[in-house]
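Here's a solo chain for you in structure tokens, the form predicted alone.
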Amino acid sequence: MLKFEEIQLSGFGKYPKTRSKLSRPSGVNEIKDFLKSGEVTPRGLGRSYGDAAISDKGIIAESLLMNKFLSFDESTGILSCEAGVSYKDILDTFTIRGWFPYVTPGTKYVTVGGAIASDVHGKNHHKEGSFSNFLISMRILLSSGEIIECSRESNADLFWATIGGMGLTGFILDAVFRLRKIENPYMTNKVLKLKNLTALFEKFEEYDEDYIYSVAWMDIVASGSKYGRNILMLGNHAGNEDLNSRLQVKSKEKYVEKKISVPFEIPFSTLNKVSISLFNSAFYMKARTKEDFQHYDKYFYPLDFILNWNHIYSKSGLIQYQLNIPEDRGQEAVDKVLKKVVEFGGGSFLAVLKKMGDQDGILSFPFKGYTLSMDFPVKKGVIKMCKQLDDIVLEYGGRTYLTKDSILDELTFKKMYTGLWEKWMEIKHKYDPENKFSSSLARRIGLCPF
């Protein structure tokens, strides 16, 4: 008999929301009695933002209960594990042991299936790409029933199709992937508060062959002589002599997470120009440039520090928006996209920038250029305006960020993904022609047929 518990679901964006049915399998003859029944929507964490791990049909597998590690060999970082750990169990276990993702998301509440389903990026993609340039191999269950490793040796054409498949190609069951050596759970952080776009994309430059990390803070809602004004922060893993004597103590101590929470959705929206104008003023004028030493859950994780943060943008919810731009005309595209944002008034204050190396897959996001991520609360006019943000990303020959969508048509995805969504589909259809696996948002925009 399926077990399942029918609510109301949505991504991290709370938008938009459906009726689903949501289940948590142990184990691979649970998931399997699942596709004899119908359609079937993997989800780890629900951290992709729009409906990518919600759907009205079949059922919503959490992989949460299928979090066990499975080997790790400590001589080369190989870690082993099933597709439910998060990124957080991860760091709990291993750094301790001088161990770290090469590359991790804003978040760590993020599960490994997840990671490869959306091949997730940091700040580091310009120097080291995303989590599928260190994944060895995954085992996937198949719509049939059967279990399949790939690799890039081995079914390659799963493998890549997999990765940023957003979950349509299988079930991942478990992965295989490298972990990086590090000496102590410090960071080198360098701050530069900037006036201008100019200036950044300078720095950008001039900073790229010294440090791993690099990602900028920007103020889009400030116009005027304030336009563009941010703040750059970048990074490298600190060695053990960088270290002053009181941190070098503080690295071998068990750290203690401090947490504050929004424990409920807060009823009506406080986020307007106004509320952002504020905060995003104070945010900047607070801002030093300066050089000191940042633990890593601090440097990478700054939202983790508020549980459950979303429920500031009320019931109705936010779009997350994620653009990358090809390098050539990254500055230019960047200033329109702005521009519309200023004019619009409906600006966001967790709006970063990034810059972006080259990327193998087929659906993944990255490619060679610079990746903006704003978000908006949903309100009156805010959709229209990203439908105009999308035509500026058309213009400039770039793309939307999958995992953060929620409102993207199947007409400008394929728009955005041509060339390469033909091939993913002839992927599909090879290893699920009955589209066991499917999701609002694969239906959404052409994945899968309604």
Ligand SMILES: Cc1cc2nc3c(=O)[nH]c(=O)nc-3n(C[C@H](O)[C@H](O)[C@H](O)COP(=O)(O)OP(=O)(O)OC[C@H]3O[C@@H](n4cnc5c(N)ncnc54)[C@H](O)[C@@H]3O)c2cc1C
Given for the second form:
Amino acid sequence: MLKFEEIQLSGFGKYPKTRSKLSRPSGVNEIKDFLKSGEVTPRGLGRSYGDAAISDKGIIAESLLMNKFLSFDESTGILSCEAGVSYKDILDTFTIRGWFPYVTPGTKYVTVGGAIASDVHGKNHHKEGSFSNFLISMRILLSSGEIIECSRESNADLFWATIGGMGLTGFILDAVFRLRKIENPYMTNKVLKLKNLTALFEKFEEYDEDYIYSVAWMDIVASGSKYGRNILMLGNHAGNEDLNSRLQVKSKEKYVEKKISVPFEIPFSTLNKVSISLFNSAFYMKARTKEDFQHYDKYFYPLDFILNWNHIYSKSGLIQYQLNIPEDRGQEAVDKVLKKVVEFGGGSFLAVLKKMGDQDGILSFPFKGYTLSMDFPVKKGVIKMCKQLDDIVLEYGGRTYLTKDSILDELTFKKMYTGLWEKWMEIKHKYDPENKFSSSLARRIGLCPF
Ligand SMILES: Cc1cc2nc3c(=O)[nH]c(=O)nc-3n(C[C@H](O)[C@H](O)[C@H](O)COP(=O)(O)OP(=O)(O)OC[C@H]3O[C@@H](n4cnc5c(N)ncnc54)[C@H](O)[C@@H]3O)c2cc1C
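Target state, the form predicted in complex with this ligand; input state, the form predicted alone:
Full assembly next; the chain just shown is listed first.
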């Protein structure tokens, strides 16, 4: 008998929600049984924002019980683990031994399976690329029940279609990838408070050689003379010789995380243009141009300190809109997008701008350019405004990120990923001819039939 729970399920943005049959298989045989009964949607920790890991058809197979480390080579940093292992598991186990993921997204509550399926990027994408750059091989359960190992050398078509393939080629069972050697858990942290976009684009270039990590927080509510103000944060992994004696001692102590919680959804009326604008002003005013050291946990995962922070967006949820625009007209396009958002007045606290580099992978989101991500509380007019942003993105030859998406229509998606989705579709048909692996996202953007 198939074991599942029927519940209202969503991604991290809590929009959209759908009645889904959620299961937590403990092994391959259970997933094979699900496949015999109908469609399957793989799911990790549900940190994709929209509907990539939900479906009102078939069964959602969550990987969280398939979470064992399989092997680790101390001499090379090569780790093999099951797909349900999370970044938190990796950090808790390996940073103390001097190893760190090469690429990390802005939360550690992401599984290895989810990281591959979205080909996640971090603040170092322009220097080091996405997760897939450090992925050596993986084993995938196909809809036929067969388990296939794939890498750059064997079954390479499946390898490249699964990277960024949003769980639609098969269920990733385990993966082999490289970790980075670090000397201690601290980061050098340089903060620059900047008045406008021009200053930001100049500083991105000026510091390109010196720092592997860079990201800018943007005030997307400020208008008039404050329009485009931002805070640029740059960093590197600190060497032991960089640290003072206090931090050298602390770096060897057990790290204890502190968390605060948002226990319930805050009514939308509390979170309005005025309160968001006040928050952004206070955040900008408090920031100082400075250089110091930060523990990796604060540096990479500031949002993880606030448990359930997505509750601040009320029951209606949020849309996270992440675009990437080619480098040559990046500043012009970002300026146009920001002006549209300021005019709409529906922006929020979280807007970040990063540089991106080239990337292999058929449906991988990154390419050489600038990526801007913004949160919008779901309210009247917001979808219409996002569609207008889509038009700007298309005009500049850009695209939006599927793992954050909840609004793209099929035609717009196919224009954004033209030449790529067709190639990906051929491989999908080869390995999953009956579209057994699907999701609400896949049907919405035409990667699977309704
Ligand atoms: C606060 C926050 C910050 C973020 N920052 C970044 C960032 O900086 N960079 C970035 O790239 N992303 C970022 N993300 C997005 C996140 O990294 C991705 O959505 C990631 O895929 C989530 O992993 P998950 O385990 O939660 O997967 P889920 O959300 O559960 O699933 C995501 C996709 O992976 C597929 N999938 C999951 N497990 C498997 C499996 N075993 N086999 C096959 N497919 C599978 C699902 O079908 C789905 O399509 C952020 C998200 C949050 C909430």
